[in-house]
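Only one chain is included here, represented as structure tokens and corresponding to the form predicted alone.
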Amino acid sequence: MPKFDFRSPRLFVDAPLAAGAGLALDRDQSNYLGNVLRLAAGDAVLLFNGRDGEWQATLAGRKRPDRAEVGAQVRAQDQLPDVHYVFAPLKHARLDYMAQKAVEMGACALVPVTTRFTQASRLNVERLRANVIEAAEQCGILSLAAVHEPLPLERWLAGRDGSRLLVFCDEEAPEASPVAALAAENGANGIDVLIGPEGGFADEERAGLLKQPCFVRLSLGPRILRADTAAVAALALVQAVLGDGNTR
């Protein structure tokens, strides 16, 4: 069997999972399956929790799905990179956006952080877990994204564990090579990557990232990029140099 399957279609389910268990699907996921997906009674799909790898099962139900029966494991559970993606909220489809490449970047947790210049003055906490699962159903993850309260950023800073490794992107931070930079740093503690609000930080926030005992000051090139695109940047760089992109 490929190492993926990317056929089939995947859910989340929170319940363990073993063979020859039999769990019942929510209302959402019944209607996902009987009335846009158009399956039904002895189709194949895949289930993963988060714990317990990513099994075969059987859908079984009347009238639509609304049962699965979990069959053999294909899948063992993995433990994703402990990289964090720390960030100010967006608003609405770009923070739907951001979270869903941070999670297919492989970011282990996401955590909101609330600035001078924040654009979003709520956060929806639910819709962003919504995002994380989403986005671990389409693309083969197994292990889910945490998904920590919103916290201003002058108290995440101070409860942070100063032995992870801050890479502080900043627009403001002098151009250089930034695969250079991370290849000098070391991210064995843990790897909180940073991206502010599209108005950037204020000079006090600046002060305050500065005086964190490990941090690297990234620049992200020469053009101003948007809070999502700079997610994107930043994450796959953190990963190809520190992360588990790194092949040597």
Second form
Number of protein chains: 2
Amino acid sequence: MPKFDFRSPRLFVDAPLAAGAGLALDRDQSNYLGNVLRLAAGDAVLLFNGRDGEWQATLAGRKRPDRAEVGAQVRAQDQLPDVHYVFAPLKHARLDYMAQKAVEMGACALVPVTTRFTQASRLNVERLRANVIEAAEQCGILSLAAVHEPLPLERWLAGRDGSRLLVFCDEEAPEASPVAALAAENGANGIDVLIGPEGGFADEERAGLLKQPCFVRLSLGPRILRADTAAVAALALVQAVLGDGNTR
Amino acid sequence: MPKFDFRSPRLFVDAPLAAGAGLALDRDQSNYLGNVLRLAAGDAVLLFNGRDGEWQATLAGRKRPDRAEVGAQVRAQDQLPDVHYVFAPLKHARLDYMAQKAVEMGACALVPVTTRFTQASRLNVERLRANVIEAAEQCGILSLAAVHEPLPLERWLAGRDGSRLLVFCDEEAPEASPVAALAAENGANGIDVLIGPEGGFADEERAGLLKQPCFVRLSLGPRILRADTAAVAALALVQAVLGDGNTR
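What would the structure be for the form predicted in complex with another copy of the chain, given that what you showed me was the form predicted alone?
Below is the whole assembly, all chains and molecules, this chain first.
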């Protein structure tokens, strides 16, 4: 009987998961399990698909593990809090990192928006999705964050649901306690956490943000943060005060 | 007259800074300014040394800029809040990243401690210092975080000032609002924020932590965070509730 624990490798699969099911693993997964993790037939993994919770499974296959036999469910499917992470894309490795961090912090959607001072002009949505999967696999997350297609900020603002709370981080916000500012708000209809580009918002962009029906303009303290740091800091505060970190 | 703004390159220097001073730049700085940033004599930079605030300076030199002439002070020296970031070292690039993030979040000291389940057995203190300087240069920070020599966790615990508040992040902490838990505490004598290794604390290590006179055992929410993410999340919450993010 293979041993399962929280540190067992976790794999995202597309297929439905149910006790007794047999799944084919794709070539990348098979390579990763066999060549990187050095696992073989009979070894234990955990599987999730974003819908059916988390399941024990036992690897099978001759040369490398290329199938998994599903055993018992170990966790029921859960739901992430309705927090969307809205961001101006960064370049390459820092974007990978930022996407992974937003997933770790429990964002249920990644929404790229382009702004006047956005650094990166093109965005690889498939690569973003791969980062979402990797972070969910590593951090024990059961639901995959949705990845939206990029939109210009103004179009995103024009189309968003105005009953959602918009939390936007603004270097030029008046300094105030971010905890008190968030605690005064209601995030029950969902929350959009927006981190702008490192060049800041343009004046007309800020004006558009300030016209949203429900918003908080958040100061993240006296130091300038890089965008990927601001992502984690803002999501930590939002989850702690209005999201599922608040278990009062 | 060179133009200075917040986005001007910032350089850390060791020498005293005062109006009219002329400084020799070291070879790395000279290369960076000339070859990476493509700056030349007459261009503007900002200088800080961790003691004398921030100063405008004008580059000089023939082939590459190798000197700086100090102009006016633009910011007075400030002090970071008395928050020490105490951490189990990670490997290589992730340690660089974690150190930079702790500096961005305003830690005034980086204190490496080794634990039973620490991944990295050796630590390059000089490399940590270089990361502190890089992050301070990039993020407009005027005070350099001190870098301590690594100590085993037990020895660090035995030697620390027990009047400081110990905030330790523990995957096995009972889930509770981290904001409420921090708000109930007093950080006036200084705060040590401890992030353990990704393998968690050993039982005897946790017992040692729970014997400290003033501590909060923090839950960072229902998801497992990687150590570098936990660093930013915990420091964001501590700065927002007990540090200089709280300007109530």
